[in-house]
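Given next, in structure tokens, is a single chain: the form predicted alone.
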Amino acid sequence: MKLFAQLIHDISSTTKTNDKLEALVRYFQSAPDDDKLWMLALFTGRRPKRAVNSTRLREWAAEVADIPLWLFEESYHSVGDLAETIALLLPEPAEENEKSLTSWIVFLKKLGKMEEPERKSEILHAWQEFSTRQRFVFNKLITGGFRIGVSKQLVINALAKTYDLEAPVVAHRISGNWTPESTTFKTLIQGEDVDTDASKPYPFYLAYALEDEPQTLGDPADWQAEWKWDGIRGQLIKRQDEIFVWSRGEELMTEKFPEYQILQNHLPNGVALDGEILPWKDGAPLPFNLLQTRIGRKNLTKKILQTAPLVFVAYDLLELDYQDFRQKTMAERREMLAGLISEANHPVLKLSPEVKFIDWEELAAHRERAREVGSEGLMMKKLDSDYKVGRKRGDWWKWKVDPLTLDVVLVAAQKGHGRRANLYTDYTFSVWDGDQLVTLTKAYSGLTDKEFYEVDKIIKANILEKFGPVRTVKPELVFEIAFEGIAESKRHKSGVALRFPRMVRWRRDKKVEEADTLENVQALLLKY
């Protein structure tokens, strides 16, 4: 375990790659096999549930460190993390431990199935053996919200540096249905018996946002232009009579999408697609939102299925008879894949369309109608490309449609975390309905620095009601909000939801009651 928190602490204390990179391969070089795994599969999201209740821990802290909960609720505002701050307030450990990462990992486990008095006995002896880095540790684990600043290829990156592979190669191997429980490091990373899972997908290809004008790719005949769609990307996979269904995130989501399963009748065994899953009806995809309605759920009404039926629009093959084609063209791959489904026939899985154009007006023509078709705008693919691991330049890239614009009022404001904790951040607002504010949606990113610090002192200054860790504000501040998309919602009393909302400007120069209303919102949720 101090192995472990050295490195979180190592990765923490820096913004330099290199210096992060070179601490993973540190800790590659030096801590036991089982907990070089467990490590992998908590930077690779597969973290173990949470233990217990946070509530609860906010007590104990509390009762150890011999504070009143309201002093310890103040304290975590002002910290903005739960795991520092019990870390921060807890009484120095009166012994250190020696016990390794899987240890504690175990412990946490054997924590779920206890009663809560042999739980609270149990971790308030943990508090005791830990020092303060292995606490913050111990405690992002116990509340199953372990995440830290490095990026899974970083990861990557440094097993092939300390084990002398190719990232590539590494990425595929690690990816899958595997738990530290199912595998061992040497078999998971050596590269014994990897082919062993049926559902394993490979690494995906990301594409770069477009910037600079698309004449700057050269000749058009050398791209493949097709729809970007607003769904959730994903591999639709094929083996030993089975069908797998994996999110970009690296989730197992086959249970998720019942409407795939049929596909195992009209595909051949061997087979990945790279494509995008969508709610889709009469020849035309549906809200987004509909789909997020499908996501969370554990059982999945006939209702559900009839109103958010989904298909599978496939753009790469990655698979075919069991070989791996990422390394042919992309005018290869499209070929053979539109072979494939067109062998299928089955309304399901449907063929991403190309966007034929001659030159490029044409293409920026297409994409000034993209929300018609109820895209997010153009995908752009090099027609010589091969298939690559992560996000690249060069081959791919995405020119979306311009975000939508409304002019909004700030009404609420919570403080944020990290380095924001001390700061109201995170913004509620609103627009007018008649001579009524009405609540429209929620957005924490696009100000400067600055701005969020000048922002944050009005907001201190008008504070009119306070509702837990929510502060409501004097209405006086409007702002420019962008978002992707909009559809209706039941949740929010504007009855829409936008899809990607962020802070583009604060609009210095408008008063309150020039905001757009909700008239304005209804009509864009009709345009679009």
Contents of the next structure:
Amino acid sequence: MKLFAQLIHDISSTTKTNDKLEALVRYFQSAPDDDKLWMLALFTGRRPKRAVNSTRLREWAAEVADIPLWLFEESYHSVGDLAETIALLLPEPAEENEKSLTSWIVFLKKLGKMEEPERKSEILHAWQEFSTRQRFVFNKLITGGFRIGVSKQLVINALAKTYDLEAPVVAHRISGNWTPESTTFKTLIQGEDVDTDASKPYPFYLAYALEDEPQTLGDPADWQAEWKWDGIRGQLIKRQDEIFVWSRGEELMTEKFPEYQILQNHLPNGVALDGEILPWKDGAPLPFNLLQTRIGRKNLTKKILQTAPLVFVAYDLLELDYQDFRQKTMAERREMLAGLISEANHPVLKLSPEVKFIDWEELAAHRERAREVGSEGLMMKKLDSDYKVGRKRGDWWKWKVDPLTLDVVLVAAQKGHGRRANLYTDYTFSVWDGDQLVTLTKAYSGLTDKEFYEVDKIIKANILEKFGPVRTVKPELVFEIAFEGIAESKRHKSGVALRFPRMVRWRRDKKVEEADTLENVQALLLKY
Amino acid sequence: MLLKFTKKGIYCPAGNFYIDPWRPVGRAVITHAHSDHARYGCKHYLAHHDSEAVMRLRLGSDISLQTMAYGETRTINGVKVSLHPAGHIIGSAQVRVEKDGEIWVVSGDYKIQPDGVTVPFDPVKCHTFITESTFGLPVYYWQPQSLVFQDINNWWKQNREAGKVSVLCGYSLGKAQRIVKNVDLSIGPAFSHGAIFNVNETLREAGFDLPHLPKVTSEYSKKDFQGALIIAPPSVGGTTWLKRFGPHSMAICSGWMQVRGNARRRNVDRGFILSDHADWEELLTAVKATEAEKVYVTHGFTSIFSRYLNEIGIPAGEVKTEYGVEEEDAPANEKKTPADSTD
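Previous: the form predicted alone; requested now: the form predicted in complex with the partner chain:
Every chain and every other molecule in the complex is listed next, the one we just looked at coming first.
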């Protein structure tokens, strides 16, 4: 645990990618294999279930720290991280413990099965044995929230460097359906028999946003274009008579999409498709929030299946007949894909249609009508390109339509977390409904650090009321927010839900009275 | 009330003077020379002897300033005024005022842990105590400074071995003196940024025993800075001023470094938890030592600290002032000039 705590400390105390990489390599070189496997599990989102209810944890920490619960909560709001707050509030440790990361994970798993009094005494005892640094990591483990400033790609690169492997090989090996219980570090990273896992997906190839004019891409004849769909990027795999569906976050989500099971009878074995999971009705995609609601549900009721029926819109073929197709050109893959889909001949599986164009001007005109067909823009892919790993420049570009925008009034704020701890960075915005302001959306991003500091100061000087961590603020500031889509919603007072809302500009030039109205919002809703 | 909270600052009606006013007034008693406590434009100032050099440097050599020693008493319009060590920065004082047997003390900014530079904090018994609360949250507690300087020395040594220059940031009045006085200067060469050089030389001329560190100028080349420690105000972060050193590691000394989010936001390689303000326990110790019947809490985590005091049986109230920065927002004060900041 000491090594692991050191790793977390090293990673979080630098902003330089190279230092993080070095810290990871050092860890891979020095930690025992069991620990490395768990570390990898934690860093790739395979964390153990939360063992303790966080309310209890707060109460126990306040008790040990000998402070009232409200003071604990205030500390938490200021620190912005529960695990860290607890680590800071507990008294100095009595001794320092030398147990490994794995043994603590075993401990965590036992915790879940204990009766509460026993669980409490075990946790209190553990707290006593840790330095502040280890305590923080331990708390992160028991609260189940483990977000570290390290991308999966960085972990992959560190493994590749430590074990002298190609990064894409590592990426493929650590993807898929493994758990620390089902494998060992050796078989996962260095093992030869990695293909025994029938469900294993390929790492996704991700596109960058096109920032320049498309003319900079050269000859239009070298490119194909498709609509960019606003669903969930996914991989649909059929191997050994079984269907598997992976999300881009490499989560196995097969059971969330029962509609796809039928494809078992329509696809050959040894197939991996890259495409979009989309709610679809009457020949057109449905708004994203229907899909979002559906994903959140534990049980898929008949009603949900009816209101948000899914299709898989395929745009790439990564494997055919158990052969890795990623080295073939886009043109070849596309041709094989089209053949496969027409053979499958089932409405649940669609081929993402090509958007034909002669020159870039024509393509630009297509982009203008993207919203009308229910897409959020265009994807451009080079015809002679292979299928790469991760986000790479050059062969794939997304060219989204310009976002919709509204001018809205800041009415409430909450402090952020992590590097925004103690700063009001999470805002609630309203528009006018007559002479009333009604809440429209929240947004957290889009301002520079400097602007956040400035807004934070204004908010602190203009707080009206406190509701838990939320502060209502005198409506004085106007922001232009941008968003990708708009849909009806019963959850929000304004009756709409925005897709990807973010701040694009602080409209210092606008007075509160000049902000948009609910009528403007409804007009957008009708239009799109 | 012996002292009143007015729009211009803390006011003593009987004595017709202010303590650390934030608007120009006739007569101002000053706790210490940080510019949110010692502001421009007052007709007459009264402060500790040791504040004189810096106050004249910052407010002008021609200000009307009288000074006194710790424990010395002066009577202003029948109100007894005396200054007592606050341990915050050189010359910092608590202001004690007394009339007809009623005693109030204004803490200004303070810390209890001795720092090897200032005269250590001395609790003063009073009926009413006005305290700061910059770090009035129990997550803030300070290690003994000897441990922090051990870490700083090791960091410098490691950087030297790795062929890097060490840039250590702290505010020019307070932290900078504490650093030069406590860091192990035998490790290698050390320099100071112009802002810090000015303050340190002013204090040296006034007779304070501080080591002389040459000022970073274009006369020196990369070679001169090899393995050196550079003491600079935090405002140098991200500026081209740093380019002259070549590969370097940057660290900040501040109490805010206790919390990871604050440290990450500063974008530095290292944060040393070193503050010239009292931590949570020190605030409580100080308040209890005054035996005050009533406490007023100013700048910092005012509402939290005063609520807690009330709960443990010490009647307390919040006061809005223009010291430091109001509740909680101090970590975001990068935009202030180093001279303005108090931590």
